[in-house]
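Form predicted on its own, single chain, as structure tokens, below.
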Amino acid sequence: MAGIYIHVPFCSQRCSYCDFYFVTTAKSYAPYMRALQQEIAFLGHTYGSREKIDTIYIGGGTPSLLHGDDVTLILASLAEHFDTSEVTEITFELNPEDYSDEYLRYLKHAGVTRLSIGVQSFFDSDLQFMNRSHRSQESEAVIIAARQCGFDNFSVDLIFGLPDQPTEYWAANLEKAVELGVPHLSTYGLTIEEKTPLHKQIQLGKVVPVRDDEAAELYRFTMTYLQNAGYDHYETSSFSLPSYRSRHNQGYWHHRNYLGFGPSSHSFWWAGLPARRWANVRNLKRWQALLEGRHSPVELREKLDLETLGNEYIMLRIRTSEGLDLAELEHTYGLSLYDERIVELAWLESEGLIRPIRNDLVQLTDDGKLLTDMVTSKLVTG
């Protein structure tokens, strides 16, 4: 089974922290839709019969800027060129300012099974700092409306570690999400990416980022609070109530094949060695022009050998609650950490960063989750 990701690169305005590819100047989405259908047909010719599709994720950007008919057309095009008969999850990213009961009902009718709602915060001061388009009252309203329109399965994004954000604001954000019965939460520490407005503000001294130790305490609080509220911390940034894990994202963490469509999207396909990864051009007009001219929009291609794949498996699996399976790592990827990293494993366990190894599983402790990148660096080979 493989996954499909659709990148919709349109936004109404730029959030101060965002470094995803997007445009805010598109006057019409029709050229994008034509090019997207061409790309779906093109990749469908090569990959359509190789594996069935079980998850579809429509992200961005802001997919909820699309008309409902566009969503229907995207899903119909995928069904025409791929075997989607066993799809179990179709996720659609939605911004609070774009919702209406009619739009939500249209998404439900089109086949969307899960929403990912970009709330980020329930406080207007936070939203203004991030240059978000919505306001706090819309954040709560869209969650209530989603459930009323039949979406029991949805996720909410929240960001912690905002400069000058009172600590009690973050606690209140989590409390509000729990109070509203949100079944899945993705919580992210604010990261400072180059070439973003936030990065420039920090360089100019207009904004002072939170200290690493402050961010760590917020993350530790998040883990404790949500686990006590009944949420399963199943991946570094992901918390879910029982049966509400993101199936699509789990595909990435389990090293399954996926195809990306749209400008800047990535794909991964492993059906023998070397495995292949490729990325589309990060420019909407160029992506459209290449497809209209019947040319591939890919600008980066990689061939991945077994050791590279094994190291990726380490990085992906150590982030999950299931943990890194050392037996699977050796059987599938030919890497034995018992041979190559036994000293490092012993040190990590002695420092309380991983649990005592049982059944060949390396699992992070809560302290280890605060230092995931460091733990990973101790385990990768080569």
The other form holds:
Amino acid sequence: MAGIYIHVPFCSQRCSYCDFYFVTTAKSYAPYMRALQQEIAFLGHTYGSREKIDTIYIGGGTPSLLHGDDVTLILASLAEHFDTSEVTEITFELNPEDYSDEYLRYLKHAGVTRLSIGVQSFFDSDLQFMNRSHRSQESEAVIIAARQCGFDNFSVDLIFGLPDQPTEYWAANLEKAVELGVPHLSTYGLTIEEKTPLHKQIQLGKVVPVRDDEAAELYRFTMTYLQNAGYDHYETSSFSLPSYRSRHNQGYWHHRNYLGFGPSSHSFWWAGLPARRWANVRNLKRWQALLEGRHSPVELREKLDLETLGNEYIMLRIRTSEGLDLAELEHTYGLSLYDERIVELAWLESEGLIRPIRNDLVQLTDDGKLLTDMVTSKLVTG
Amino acid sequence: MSSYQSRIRNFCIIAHIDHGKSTLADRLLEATGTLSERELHAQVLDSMDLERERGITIKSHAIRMNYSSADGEEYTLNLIDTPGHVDFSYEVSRALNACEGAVLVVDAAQGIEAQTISNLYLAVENDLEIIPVLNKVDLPGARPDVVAQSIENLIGEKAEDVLRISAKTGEGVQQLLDQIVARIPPPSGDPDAPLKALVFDSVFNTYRGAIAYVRIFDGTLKKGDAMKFMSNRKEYDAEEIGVLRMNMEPTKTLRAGEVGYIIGSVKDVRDTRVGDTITLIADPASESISGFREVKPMVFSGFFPTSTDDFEDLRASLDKLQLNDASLTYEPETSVALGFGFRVGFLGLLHMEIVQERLDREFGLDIITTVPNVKYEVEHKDGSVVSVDNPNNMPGVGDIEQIREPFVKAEIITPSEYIGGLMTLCQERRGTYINTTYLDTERANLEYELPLSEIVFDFYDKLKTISRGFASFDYEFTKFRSSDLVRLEVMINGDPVDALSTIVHRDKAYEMGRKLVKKLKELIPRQMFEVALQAAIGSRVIARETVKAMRKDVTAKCYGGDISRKRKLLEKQKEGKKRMKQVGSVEVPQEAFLAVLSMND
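Alternative state: the form predicted together with its partner chain, after the form predicted on its own:
The next block holds the full complex; its first chain is the one shown before.
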């Protein structure tokens, strides 16, 4: 079973921290829709009969800028070129300012099963700082409306570690989400990516990023708070109430095949070695033009040997609560960390960063989760 | 003088980097038909890649040309190429010794530079006939009259008589050839006297062994003669002798006044030392040609392989480099921080840089080099004296009566407007002012005495910055002198880091210590625990900084499906890790070991 990701590269304005690919100047979505259907047909031709589709994720950008009919069209097009008969999850990213009861009902009707809502914060000062296009009352209202329109399964994005954000605000954000019974939370520590307005502001000295000990405290607080509220911390940034995990995202961490559509989207396909990853051009016009000219819109192609895949597995699985399965690593990827990294494993355990290994599983402690990347770098080979 | 000698001219070209020496050499080869334009692959004399890239000559070479002059006579011109850099001044002096004349090439735009002056003085000391020429007269920025005047001030050649040429277009090259024939005296020397051949260069050839380039001063060498090197009394047979054209051309004899090569199954280039005299065993010369000395390294640095597995490769590579570079010295050194490596001695900074680059390029070796230092003379309380070329071998403070360090006399040639800034620089570097002379209305020659240790790093860069690139600089060793020096140590979490020890003047130790730990703080990444950085003199800590413990290191989001990006970050990090060295439990990146070099960035 494979996943499908659709990238909708439109935004009404630019969030200061975002480095995903998007445009804010599109006058019409029609050329995008045409090219997207073209791409679905192309990839469907090659991959449509190879694997059934299990999850679909429509992200961006801001998919909720699309008209409801376009969403229907996308899903219909996928159904035409792929076997979507056994799809169990269709996630749709929604910005709070775009919601209306009518739109939500339309999505439901079109087959969307899960919403991912870009709330980010319940405070206006935070939203202004991030240059989000919604206000705090919409943050709350959209959650209530979603549930009323039949979406029990939804996720809310929240960002912590904003410069100058008072600690109480973050606590209040979590409290609000818990109080609203949000079944799935993605909490992201603010990452300062290059070539973003935020990065520029910091370089100019206009904004001072939070110190890493402050960010560490916020993350630790988040873990404790949400675990106490009954959430399962099932991946670095993902918390869910029982049975509300994101199936689609779990696919990424389990080396499941997925196909990306739209500019800048990524794909992964492993059916015999080498496995392949590829990515589309990060430019809407070029992506459209290439597809119109019946050319491939792919600009990056990678072949992955078994060791690279093994290292990916370490990097991805260490982030999950199930942890890194050393037995699976050995029999699927031919990589034995018992042989190659026994000293490091012992050290990580003595430092309290991983739990004592049981059933071949390497699992991070809360201290270890704060240092996930460091732990990863100790374990990867090569 | 024998009649064949009257038709020989041995000469060299003296020029500053970029003033056009190699281009001129190419033109001479072309004008004499030694090689056609088509064969002329740019700047043939610089046969090492590195030389061609840097536009400098590292090793000297020689080439023989035939020239039919205006008087109808056929002449043999031997162009002996000389290295252009101060690090190789001994080699230059030997090459000059092999000549009767020198062509002084000065860029008509840039004027005379310090290196040119040093080499010019050497040429004058060797009694060479100097033919000055102004090159690049066709360039827009040329100031031939001003520069010609400064040449007149320097060597007395009338400004209006100075030949003006363009090596690029070939303009004036014919006149230059005529002047070489007319002005440079032919060699003298008795072809029937006992053999005296001066080795002015030697190269190593994998199949033939060491090849000596020689100038015969007296006597005649015949193929097959039994010969010996006078400095070390090593004996060989002259299996092949010949002259140097575009290729080596074997001949039966080499006679007094001639320039050529000798191959004698000499296995080690260190047996064919530059400056040595070769004579015949059967009829030896009573004394050797004066001026020979053993070249001693002035600057030392620890060379360590980044990967400990590469130690033997590094040794093999240094062995190979030494085959062609007798002035390179090295001995094994062990560092707690960096593992097994070598203490390598160089003639100077450029020499060090060249060796470093050749290790990288020709042998693909990745190495860390420690901060260069000079050799100190340490006098113990009991009166005994030792030579110390590694800060870590400095005896304990209590045993030291005094430490002496090498001083140099430096000449700085600069447009006069930068004199103030350059004097401040020299003052900061513990310099003692000697003199200022004006070469012309715009340029001055500033003389200072400076400790060598103060110029081995970043002095040249500073000089160029202050003078906006216009000043040039040269130096020669004068003597060892007592200074108030201390060993500055650096400790990481209490562990002394031998690779970071330096010897500095007491007055500068505090500032240096402060800057050093501050720089290290920038370079050492956060670890799982707090890291204390201290600078100390003996047991006294004079500066301290702390690298706080790493508290958070986690990528929030795995970028939708963009796993490649995260993986590449990880791979990059992993590469970086490989280059880390362990000090106690602290991982220290290699750049940190060069912190002293980048302190002022």
